[in-house]
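Next up: a single chain in structure tokens, the form predicted on its own.
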Amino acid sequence: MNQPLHPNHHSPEPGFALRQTLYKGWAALAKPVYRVLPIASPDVISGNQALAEGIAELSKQGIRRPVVITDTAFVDLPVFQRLLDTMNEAKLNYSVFSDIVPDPDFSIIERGIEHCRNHDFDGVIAIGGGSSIDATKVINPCARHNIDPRRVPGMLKLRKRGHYFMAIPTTAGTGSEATAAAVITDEQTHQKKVVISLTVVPELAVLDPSLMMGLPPGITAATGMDALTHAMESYLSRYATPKTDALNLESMARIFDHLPRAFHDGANDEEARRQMAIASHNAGVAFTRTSVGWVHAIAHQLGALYGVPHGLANAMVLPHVLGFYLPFAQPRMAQMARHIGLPGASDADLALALVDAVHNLCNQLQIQPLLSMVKEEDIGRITRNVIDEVYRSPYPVPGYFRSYGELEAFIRGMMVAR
């Protein structure tokens, strides 16, 4: 088995320890609030006719002037023309904003807001990956209510709903079509800013596996591992509930069964694409309620500093963080292992088998969990940013690093891991 990374032990730093204690207290107080927050889930249309059914529902809702928000590359794909043909048949007076790029920044959001206002829009359609859907979550309400998007990052600062919002994911990974969060990059600091709001969840999610058939293997792998990260971090969250547990366990099982199939034969295996779309969506529903953890915090830094795509960054970090969690979450990790059918005589054996299974899945998907892009001179900055994100956000993780030095050692370990 692959041996999990364990950082060198460091004595607790006094200031760090106090900050951690205060955070744990705040996270504990927030737990019952998260349990009762009125977080909506979108209505879902799924299947290989879902696109046409979604546009029909849009028309039924009285939407006549939607803006389609997508990325710069997606507009050249045949599946995008399918969307336009379907809207033309429905006689919708649509406009297309296609300036979204991976990890969109606030300047792009501002251009999208201006585009929507100029079109006098009454609805939005986000089609593409998580970046397009996240951008739409912020563009839509800010355009409708004349809100400065730079003022909405944080917890529940965006309180007004936008117009009717239909999300069409074309990758099975982010689950963004189901979540109450959006990640936008600050182009000045190059840091990711998270907008958490009960008002940004789309009204309708369209899960059409036929739109995902042409996805390249590398993107299939990275986005699929993103979905697995969501399910695993959500299951290990201290905010987990029986409902989120059920969603997450089934998502994990679907991903282990169907992601290798989608990776190797995604152009033909529509059932694998369909199962991955369901897994991604359900994991998105779950982690909206439970939040995420160290994997995402570290992955966000890889994206901000080195341009590593988010799903790939999560995949590279996930097996190492699972190794770190072994002393803290062995029983829960053993439950995960049992559900996906791993062998083991004890909880300890099963938890180790789970770490090994994630390493093996990465190997199958040709993903190397090695942070070779990290520069030594950046480690201090990365560590501070990771701690700031975890302690600023409600990341109710099962285990904590005891000092900045311990986290720094952990990151160095990922740079040289086999």
Ligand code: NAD
Second form
Amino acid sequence: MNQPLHPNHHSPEPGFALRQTLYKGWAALAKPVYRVLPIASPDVISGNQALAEGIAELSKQGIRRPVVITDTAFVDLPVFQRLLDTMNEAKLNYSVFSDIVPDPDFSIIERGIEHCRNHDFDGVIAIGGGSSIDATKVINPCARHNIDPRRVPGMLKLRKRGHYFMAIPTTAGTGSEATAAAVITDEQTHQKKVVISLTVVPELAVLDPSLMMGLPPGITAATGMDALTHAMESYLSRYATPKTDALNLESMARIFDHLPRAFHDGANDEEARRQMAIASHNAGVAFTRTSVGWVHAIAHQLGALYGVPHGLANAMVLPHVLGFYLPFAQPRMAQMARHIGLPGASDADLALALVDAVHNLCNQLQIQPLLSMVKEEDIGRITRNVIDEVYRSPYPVPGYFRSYGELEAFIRGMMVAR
Ligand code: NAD
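For comparison with the form predicted on its own, provide the form predicted together with nicotinamide-adenine-dinucleotide.
The complete assembly is shown below, putting the previous chain first.
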């Protein structure tokens, strides 16, 4: 799969080996901390009536002046009107901030903060995909406590809690409604910045499959593969626990069974939408404790540099990284394969079958795992950003590249068809 390294493109990065050794030590030290981090999970209301029940809960909590935060396209959808009708019935004095775009940047966050402060808000409702939910995670506490959002990326830098936060995911997808993370694009450096904070997890997650019926097949496929990537990277994480293993295996099985159905007949197959919503949420609960890995680190660069939607980027990278993991994580990969019902006589066969199954799923969903958008002159920058992201996050990956050049060659290899 990998191309041999072109001699002119070899970038030795002399500090690579030392940096990797230091990182491994740090990640090992952080492992027990991650296991006990008090990461809250939101209360969950699920089912076809969940939207109305969620608004009733909001009123019960005494919220009267919520700001609804969503993206520029979502406001025009009939499901958005359903939310407004429900809030009107509940006599809420709401205001709508609908400037979010996919992968929102700090300038949008700043506008959202201003909007909330002008409305004298006492709660927030994020409705839409991960972009709206992530933006809300930062807007809410920054507006309430007058915090500069550009200072909050990183580990536990944002410690103040915002107002009551209800998240209504309408993609099944990011699991953001369950995570202690938000991803914001830095428009100046073209990097995705990750905010990890124990205080940004919403109080309430509303999982209503009826809101997802109109999700177009392409977004259904990409966001569903995002959920699969979370479950797989979380399962392969060195920080995995028995609880996250159970959640992840169950999510993977649900996704393999229901994502093709949601893709092909998502406007009618409500059960497939329901199963995908649960799978995505549970994978979110799991990966917020275990973190993710190389797939996300590479996919984030595709989003930041070329605007590739997050789920699609993960889907394109996932099969390649699973191939790379074969020598490092065969028993765990075999376990995943068994759980989703793949045949194989040995762990080696099963692990290979898993890689093939992910390739086949991409084919079924009309996703081509070929990174043809990557420009040769960007590979050095991408490689450096990937390394920075993995070593800063931390991403407790099951396998490492032996050298900077090997990672660079691996990224170049993904630009060539299998
Ligand atoms: P998105 O939020 O960017 O939305 C993509 C598009 O789907 C938008 O145009 C939106 O209007 C549309 N859409 C959403 N719901 C719809 C519906 N029901 N019907 C029709 N159209 C609908 O996409 P996403 O993949 O959900 O979120 C991606 C973002 O989430 C990225 O910024 C990514 O970095 C972030 N993310 C965050 C976490 C986390 O833990 N915080 C995890 C993964 C990804």
